[in-house]
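First comes one chain, alone, set out as structure tokens in the form predicted on its own.
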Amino acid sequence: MALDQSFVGRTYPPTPAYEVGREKIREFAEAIGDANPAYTDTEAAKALGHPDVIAPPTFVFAITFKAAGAVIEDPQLGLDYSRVVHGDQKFAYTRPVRAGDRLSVTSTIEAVKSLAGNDIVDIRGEVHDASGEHVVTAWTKLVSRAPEGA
């Protein structure tokens, strides 16, 4: 069943603040195999002009995808998450995510379409710090695969 086009433009309330910790950044950098010292060494990050360690660019996915849960779980949208695959991801940064940031995400549905029986939802996550300054925008494309034989 095709998703409702009237959801395009719907914005969900901002998430509670997520506090970015040094250890979470270190664990993430290790998990992706990125040994950049700016991710684990405060002095190395400061030498590059940052006030503290910074996160790898894809770190913010965990925060923005969790925020997209408001879209995914919206019963009125009717997205069948059991059939969803992650179609695409991109980021546009104003500045790097830093240890100590308190980030909140506001999710907006940018597009809803059907293609070959698949439902496709594009979600934009605007990430702001505690002072309201923009940090990064993340775009997530979710594809709900058509049922077998459809």
Given for the second form:
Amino acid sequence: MALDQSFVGRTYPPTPAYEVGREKIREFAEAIGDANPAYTDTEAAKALGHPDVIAPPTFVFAITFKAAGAVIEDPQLGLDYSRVVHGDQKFAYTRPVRAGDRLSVTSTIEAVKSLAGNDIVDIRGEVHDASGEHVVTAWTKLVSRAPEGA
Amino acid sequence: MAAKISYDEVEVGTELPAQTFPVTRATLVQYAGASGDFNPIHWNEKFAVEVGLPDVIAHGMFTMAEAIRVVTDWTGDPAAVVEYGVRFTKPVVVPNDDKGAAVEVSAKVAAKLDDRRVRVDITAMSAGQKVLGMSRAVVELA
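Same protein, the form predicted together with its partner chain this time rather than the form predicted on its own?
Let us now look at the entire complex, which starts with that chain.
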């Protein structure tokens, strides 16, 4: 099913703040096996010039993808999530995410395409902290594969 | 930001130390919990096969997280990474055995940019196949 082109440019309301916990960062760093002390040791992070422990570069995806749920589950858009795969992912950072951040995500549909029966949606998530400063932008390309025999 | 590599020390073609990251089913369960991505294709073989996959596959975001470690271990300060993007081209298939799978990551400086930044191109392979495409980071050096 071709998606509605009129959704291009649609922006969803900012999400309620997600508070970044230092133990959540530690849990994530351990899960990816990354022993960089900037993720777990406040003094080591400070020695690098950060006010507190920072998160690994891809940590923020859990927050932006949850925010993208507003797009994915928008019944008016009509994306078949059971057939969705993650196509591309990109991040551009103003600064690293760090413990204590209260982050809000504003999701925008950048593009909607149909290629060879696949529906493709590009979502941009702008992440801001509690003071309204930009932290990171995440671009996520989702591909809903054409049903077999379509 | 305090990268330990100086912009003046690197040239186009400079190789970053390569690394191999092991992935077992236990790794994927741990990553599912930490990331909140509980899609059963990453832990349930029966489900994965039913949706047409050869076996359980790693989270794409797990592979993306491992691949950038080659860069963050090189710079020391992970905040040196100012941009990072990948295309998920092939899945990392993780069999249910003692060994699991491995993701082999190499990277090299592909361009010197303004403002003491470089573009690093990353290659991630598993079972002889390229699992990430267009995998690039922009890194700010000292």
